[in-house]
Partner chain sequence: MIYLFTGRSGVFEPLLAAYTYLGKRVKEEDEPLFARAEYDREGFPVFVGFDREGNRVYTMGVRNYKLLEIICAELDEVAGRNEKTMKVIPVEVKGEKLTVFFTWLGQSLHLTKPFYFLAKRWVISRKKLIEEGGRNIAR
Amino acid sequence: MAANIHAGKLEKGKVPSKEDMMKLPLFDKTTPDDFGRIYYVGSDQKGNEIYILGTQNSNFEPALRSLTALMELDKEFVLVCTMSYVNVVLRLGGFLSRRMSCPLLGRPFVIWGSKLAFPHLEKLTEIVKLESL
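Next step in my check: the chain by itself in the form predicted alone, please.
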């Protein structure tokens, strides 16, 4: 959700509706096969590309930094971990929806937890934008 806020796909200052969330390509639709994969979300107002990476509590930052050095890529990047914004309601919903393959039970919790997290994720994206000037 933070990546979509940063990319301007969710309206600032307005907690998204269930419909707005469900329009997001990967919202509550990932599978265990998605962990470790990088997905393009969009670009911000400055043209910076925004990606997401599902890590299942792993730290990929050292590996990504090493790979960019090995490949002699000169692009700078900022990695932002949003796990501290995953509240207990989101955890429960994610477990029921994705892990137990029961979105009928889990998705309402995912949506509720996402709405609770939205203001905090919005603040986070503003901080990231300011720091990456």
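I have the form predicted alone already, so could you send the form predicted together with its partner chain?
What comes next is one chain alone, with no partners or other molecules.
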């Protein structure tokens, strides 16, 4: 969701509806095979490309930073970790929907949790944009 806010695919200042969220290509639709894959989301106003990457493990940020540094890609990539914005409701929803393969039960929680997280993710994208100036 943060990547889609940054790419301007979600309207700012307005909490997205369930329909808006479900229109996003990978929203609550990932499979275990998607972990570690980098997906293109869009570009920001400056033409910077925006990608997403899911890692399953919440403490993966240092490893990613180390990898990009070793590969000398740390100047090309701005890594933004959103794990601290994953609230309890989202966690529960994600577990039921993705891990237990029961979207019927989990999706309402995912939507609710995403709505709760939206203002914080909006702020995060603003910070990222300011930092990359």
